[in-house]
Amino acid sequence: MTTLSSAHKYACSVLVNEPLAQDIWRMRFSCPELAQSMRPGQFFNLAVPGDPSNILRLPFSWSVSDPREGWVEFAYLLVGEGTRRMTTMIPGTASDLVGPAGNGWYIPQNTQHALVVGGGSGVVPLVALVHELTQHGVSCDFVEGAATQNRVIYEDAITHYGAHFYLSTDDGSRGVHGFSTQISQDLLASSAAYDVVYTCGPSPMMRAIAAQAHEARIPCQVSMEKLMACGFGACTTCLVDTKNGRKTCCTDGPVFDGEEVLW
């Protein structure tokens, strides 16, 4: 049975809107009710305006926010019509979304030490987990997965928090010439002792995470990536195969955990 979900439509207006590396930007936007009431691992559903004939809002993770401020943080990396339109929202903007939506990510109880490993665009929701991991005393490992140097996201505030910060590119233009796999199957096989896996990115680059944490009996939990064109569990377009039958990424997940999925 599909998980209701807790999201309501609210106004928001855009604050901020400039690159952030290449081919992604970062938006920030006002909207204090989501500013106070997000959890790392949650997301929401923007309206981007400028096409009255797309009717379907796009699905965002966020990284950081200021609950006193009223603000939230996101990441996006140009990949279509929509995304290019969201380049013109200039300051002053104004816009819905649909949030927050979803379950967020969770730390067991007793953590002392977690690995977390990002690749690409799925480095966003994981900024937001660090941040909670380090005020929760929790020692952070994190590895970041990136096409080359310029695509590196979200570095400064990941060390800011406190995890110590490790680097794969694609092409070897910085960090380990590689996958971000390569780093966590390291560190895994190290003494460093985790207590939980956490991971969002490609498909494939979960999968290897997930069964590396398998391999190693460390809990693995994974946020996966579908389209979500509702937000709210209604359009089932997001399903996800899981141990226990199709569940709907965007009420049951986005977060799962990594030994449910049917890779």
Ligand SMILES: Cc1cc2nc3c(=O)[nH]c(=O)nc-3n(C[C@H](O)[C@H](O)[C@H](O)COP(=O)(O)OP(=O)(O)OC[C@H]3O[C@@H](n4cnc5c(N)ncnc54)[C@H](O)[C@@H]3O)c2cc1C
Second form
Amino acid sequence: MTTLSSAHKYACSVLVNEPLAQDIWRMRFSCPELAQSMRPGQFFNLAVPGDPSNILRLPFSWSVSDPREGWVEFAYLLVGEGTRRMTTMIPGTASDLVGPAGNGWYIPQNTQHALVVGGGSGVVPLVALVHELTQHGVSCDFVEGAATQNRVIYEDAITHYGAHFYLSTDDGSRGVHGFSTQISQDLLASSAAYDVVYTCGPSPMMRAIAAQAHEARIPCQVSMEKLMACGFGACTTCLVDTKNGRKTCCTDGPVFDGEEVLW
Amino acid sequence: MVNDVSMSVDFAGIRLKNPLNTASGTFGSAQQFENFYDVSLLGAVTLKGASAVPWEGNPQPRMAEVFGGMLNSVGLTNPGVRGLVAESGAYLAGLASKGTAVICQVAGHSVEEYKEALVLFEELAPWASAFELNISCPNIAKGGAAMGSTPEGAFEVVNACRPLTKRPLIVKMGPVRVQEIARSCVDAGANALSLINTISAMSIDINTHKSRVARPTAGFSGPAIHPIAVRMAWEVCNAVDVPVCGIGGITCGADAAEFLLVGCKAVSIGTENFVDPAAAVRILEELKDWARSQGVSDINELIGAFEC
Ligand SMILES: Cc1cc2nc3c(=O)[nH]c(=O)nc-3n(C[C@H](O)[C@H](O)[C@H](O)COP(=O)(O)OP(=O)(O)OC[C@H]3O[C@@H](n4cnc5c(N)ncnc54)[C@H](O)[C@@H]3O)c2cc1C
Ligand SMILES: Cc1cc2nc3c(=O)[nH]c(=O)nc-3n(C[C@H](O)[C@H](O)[C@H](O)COP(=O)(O)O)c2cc1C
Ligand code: FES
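With the form predicted on its own done, generate the form predicted together with this ligand in the same format.
Whole complex next, starting from this chain.
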């Protein structure tokens, strides 16, 4: 069944755009309509000006927002032409976006203790989630997996919200040497008290976390990244294979039940 | 407003409020665009191709961005005619009642499957103004472009479907042998033609040595194909007497105007719907501005006004 997107088209204007970590930038932009309507885990499709030969919008999650002041912030990893061109969007640059898109995270009733695992730029939508969870009195263990110590993002915000912060780096430059999945495995083994697991990051990581949660009989939500041409349900380029058939990542997701995804 | 221009056109016996239509597969079932503007402002909408039974389509990745456009290998994923009607029938009936022509696109892997899908549409979609036969999808192994790339194949599909409906039949053509295929579609009873579908193309990841989409080839759309599409539409307008809907790379009123000048009675917005979800109404306004700038009071005065 087609899920209709809640996305509208809104003007936005860059307030801050600066390096946050190695190859990762932080952008904060003004867009009151989005700041007031977007829930954690939802995303928006940003028009990146400057190159008419590169036409499609890029989808991004958000980390922090201020509905009263009307701004939204996110971090982006420089991976290709579009994200590199975004670094030239100086404060004052006007653009537009299509959002809020997708379903966002779901907080089950009576959740008291959550395990949250983010890898790379997948940390972004989890920052907004942890803020929401801690505001609802949910205690959070947050595991961040980064390639190296210079790529750790949002540690301050996450600890400021009151989550316990655990870190792994692929190269061992800080925290546990290895993957976030080792820490999550230990946490799941040492405490059976989690009501829910949330994860966003590279597909193999999410797959492993979903398997760990399954083993521990804890519900797990995963946020999938698919290549998207439209981001609001019009093109069917972004399908995710699930046990319940193919679903549309940009409208039925990006958050899916970890049990449901066929990896 | 000075000198308001009449935008209404006749398209195969259907009175369109204006020449603006949407390209199949880029406009979902039209509902997806209501958040961006009142879809009933458009002359017509063409829906994603639907088959008699649901199709899963191709594996991921199903798209890649390329210079001046994109490649897609969606492969006609659709919930089947019944699924489409169940999900969107009520909305589409409402849209039709506001005077926007709803064009249902018919897909199949074989002549029999086209017929089955059309029979279902004929029965379940009383609100449809016309049916469009997609004989040009480059992303499926059987049917689509595999059948519509020769005049004989195109004739066979159209001829078999013609007796099954009294409503206008449009044929969606690909970018191959356009004059010959256009003539054979009309000989078989097509009431209108629309072109072009995407151009079969490739993009390769030079590090993995693999295609950037899950199949070796995919369909190329977007602004880069516009001049090719205009040339092909012009050739078809010269070859046949039925109305033609111009499609390919339209991003603004000027791009649409070129199709009208070479003789197209309507134009469809495709990939630009993704870039600017409000594109079709913007382009409608830009076309009106252009018509005013040309000093005409009726858009029909500009259709076919190309001089050569
Ligand atoms: C719902 C959603 C939320 C996202 N949130 C964030 C975020 O908060 N921060 C962030 O840094 N990135 C996020 N992404 C990924 C981001 O959209 C891509 O990195 C970006 O579009 C790449 O654009 P580019 O032109 O720089 O790269 P390209 O030149 O297009 O591609 C470079 C590389 O990145 C990969 N890539 C491109 N687009 C995507 C995509 N949509 N998903 C996954 N990989 C992709 C390509 O396969 C290629 O390997 C999100 C993606 C989705 C679908
Ligand atoms: C994602 C996508 C899906 C498409 N699906 C269909 C389809 O189902 N049937 C069809 O006839 N054409 C389909 N097309 C082709 C378009 O209708 C159109 O002919 C083509 O994209 C050229 O126009 P454009 O350059 O304005 O996009 C699709 C195009 C895209 C980009
Ligand atoms: S990206 Fe177009 S339907 Fe999801």
